[in-house]
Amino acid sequence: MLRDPRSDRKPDGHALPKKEAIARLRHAMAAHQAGDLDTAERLYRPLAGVPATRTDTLHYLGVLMHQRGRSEVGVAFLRQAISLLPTQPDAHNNLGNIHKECGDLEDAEASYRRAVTLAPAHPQALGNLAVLLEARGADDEARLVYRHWLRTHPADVRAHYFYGRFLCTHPERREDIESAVDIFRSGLGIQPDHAGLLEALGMALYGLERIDEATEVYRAWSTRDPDHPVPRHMLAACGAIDAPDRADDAYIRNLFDRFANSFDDQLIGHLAYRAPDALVAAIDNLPHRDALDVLDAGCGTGLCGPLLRARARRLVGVDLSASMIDKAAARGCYDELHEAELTRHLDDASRYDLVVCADTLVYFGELNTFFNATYRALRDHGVVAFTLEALDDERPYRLTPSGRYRHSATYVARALRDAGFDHVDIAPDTLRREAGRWVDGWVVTARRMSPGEH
């Protein structure tokens, strides 16, 4: 609740002078931008009763309250600010951001549209509206908004990145991906070291099967930044250097820390990601006890969490990415969350009835080490369930130019049985879309044999 404006007067009873109020507001904003939320809030509060700073203060307090986990209060502050000055597009845009992060997509869309109506070239509102429309499946309108964003802000690197990504994710024809390549290259002309653009350009070239060109992108990137894990991994994925038995921890951490904020939108809204649903359907076809101790291995943002919660007495999540763990925690589904490498966590873990890996093992080539650790972490007759991308030849596994591994069904079955699993079931399925094509995969379940069954 806002303080009584009378408490924001100087001891002599006169209102705070406009010049001093504005200076204090700038000080508060600087603290806010530096991440010092305690100081920012302490400085903002008195200024909410000063006419010269009231509207902006309510606006920024709304953003701050949301950052502190008090989103309803944040929405109330922003609505007060908008009621005082309805024509401020920044406030409408930030209100949309809060609604979106709270899952109120209709309200978010309305706020973004209002911001764009007030300021048709507002870069943040245009980008936010385009991303939201894409997430909601309104691809035709999203395409128009992305195009308008880039046309009105040709120097905005974010517009290049997001519009190019949209074209790669929703290509109507091959020319869309070719256009994305040009857009990414144009963005790199503005910011040559933009990691997201470099990675997106390489992936677009992979989608066009221009692997040699993708390799040159990664090689130049690696030369410029030899310690960056992404170009090193992708050079291996393109066959330019020897492939490791599994993706390096630094690569996985970098990849998922960067995508934590947009991960759910990218997978569900853009890539028709269905691995969690396919896994849970497979688990539900198995005979199993109620009230299971479950490990979500490679939990990411917790997409499997709500599906597993109803089946779990205890639900534990583990992931290598701290940013992903933070997103998973916000879902409120997990009893425990751990930031750790999967195999090491399994070696240290208590016993589970079920271990689930949704698209986690696509970053592992050799699977024996993981299966052995999983066997030790499961109780007798416990189940492991996971998805993989399918390799349709007799090689055990292969790192592909997507940066992910594919596995043969023969290798997976043999490795599971060698580790002590039986009742192995490997079912073909499609897990996501990529560059306009479905990615073929395996949905796998297996049971841990008890020592007497070997």
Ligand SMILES: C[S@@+](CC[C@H](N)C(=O)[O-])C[C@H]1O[C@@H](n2cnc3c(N)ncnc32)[C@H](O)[C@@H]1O
Contents of the next structure:
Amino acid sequence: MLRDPRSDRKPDGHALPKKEAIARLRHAMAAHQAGDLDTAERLYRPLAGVPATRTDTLHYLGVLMHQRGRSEVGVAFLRQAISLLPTQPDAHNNLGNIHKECGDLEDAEASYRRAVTLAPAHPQALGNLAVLLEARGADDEARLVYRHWLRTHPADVRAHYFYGRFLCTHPERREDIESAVDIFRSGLGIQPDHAGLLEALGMALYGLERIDEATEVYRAWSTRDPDHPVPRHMLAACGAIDAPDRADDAYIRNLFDRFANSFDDQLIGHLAYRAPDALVAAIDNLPHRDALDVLDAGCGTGLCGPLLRARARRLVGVDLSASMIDKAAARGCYDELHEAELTRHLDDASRYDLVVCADTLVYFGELNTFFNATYRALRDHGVVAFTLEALDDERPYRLTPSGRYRHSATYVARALRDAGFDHVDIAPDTLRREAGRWVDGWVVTARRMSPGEH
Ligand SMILES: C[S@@+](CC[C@H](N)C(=O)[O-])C[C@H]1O[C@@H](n2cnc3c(N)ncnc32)[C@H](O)[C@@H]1O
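Can you return the structure of this protein in the form predicted in complex with the named molecule rather than the form predicted on its own?
Once more the chain from above appears, this time first in line as the rest of the complex follows.
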């Protein structure tokens, strides 16, 4: 048995001939890569006692223990491996990954830096270091590391994708977004069907207001993959086909299941997202009531959760995206979470005092259906509070080339009153950034009238 780094039991397996030990290590690694952790662990353990396989075994076993949820043991094994062979960059990179997933960002950064010092063109370590630097706002250094990653690995589509995305999110000038377009296009030269690159290219072209070119990207993508919900939605967003009343469920799931891991970093770190704070401030301005039953409709990763928890007797979240729901669950502040379409959930719902919808009705055009369902789900004098993007023209709403809808304040006020709400308050605010610009929005609250007040 391999000893736990903190145990003093002696390892065995040291009698194995070198050739046999290496063959067994390959077998263990194959099982590990295939996701058979039980077999991999059983095969790895005796090999840690064999000098020829000890370092690699400790390294991979460290990764495996982390995958099993025993990250402290994993870190200890990786440290043992590194103490035996300090110049192995992969071990430093994997140790960085474990630290990062455990939220130890300083240790993660130190490990990635060590890997890059040992191997200046290590593709994973460069990418990991750049993403971490970007997440902690060290934009200048992140830019250099991303650029170096792409220069040293011009055939790596991930380098194209991440560096281009960085340039679009942190443009210092318009030329940065133009460079991103070139980078995305050269990545697509390597992998023409890379959905992330196609989507990012379309959005970069939108950022440059080159909507015709964006339309061409989506049209070619849709022709190649007619069932893919993203190009279909984005063709409507660019005005090439009719817009639906709201984004369809498949589009929302596809978008947010992919986005879930980076959502919080992207929105808070890079897009200056502040809808949850603005909504809670608006709710706190209303006549105060305690012990509320609250629905967070389109709860996403649960950014509103901790703010609403303090005001709720019962806090329920609903969202279409399973991956976003998983993140919300990890916050531990919801009493219930439902993976469902929010209007359907409202139709089946028990009664609430407050329905909150932060940055989610931007995926709805027509709002009457949502307002009617919310009216039925609220108790008398219950409150609905939500944010929207502002439309400043004659139309009630419009699906824009960003893929999100904008709404006119006139339409929102009328639709709320038609559904039976009063005390309608629509305040202009800026709630997030997009392609380096602030997006104008509305923070809206309204109160459900009781049937006698109509
Ligand atoms: C931009 S995120 C906002 C998440 C969260 N409210 C916040 O402020 O961080 C929008 C969320 O709404 C969800 N969503 C969009 N349309 C939905 C629908 N019709 N039913 C349920 N969830 C929906 C998406 O899956 C996504 O998690």
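Residue numbers count along the first chain shown, from 1. Quick caveat, the model's predicted, so the values are computed rather than measured. Take the two forms, find the largest set of C-alpha atoms that superpose within 1.5 Å, and that set is the rigid core.
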So, superposing on the core, is the move of residue 191 at the CA at least 2 angstroms between these two forms? no
C-alpha of residue 169 off by 2 Å or more between these two forms on rigid core: no
Rigid core superposed: residue 96 CA moves 2 Å or more between these two forms: yes
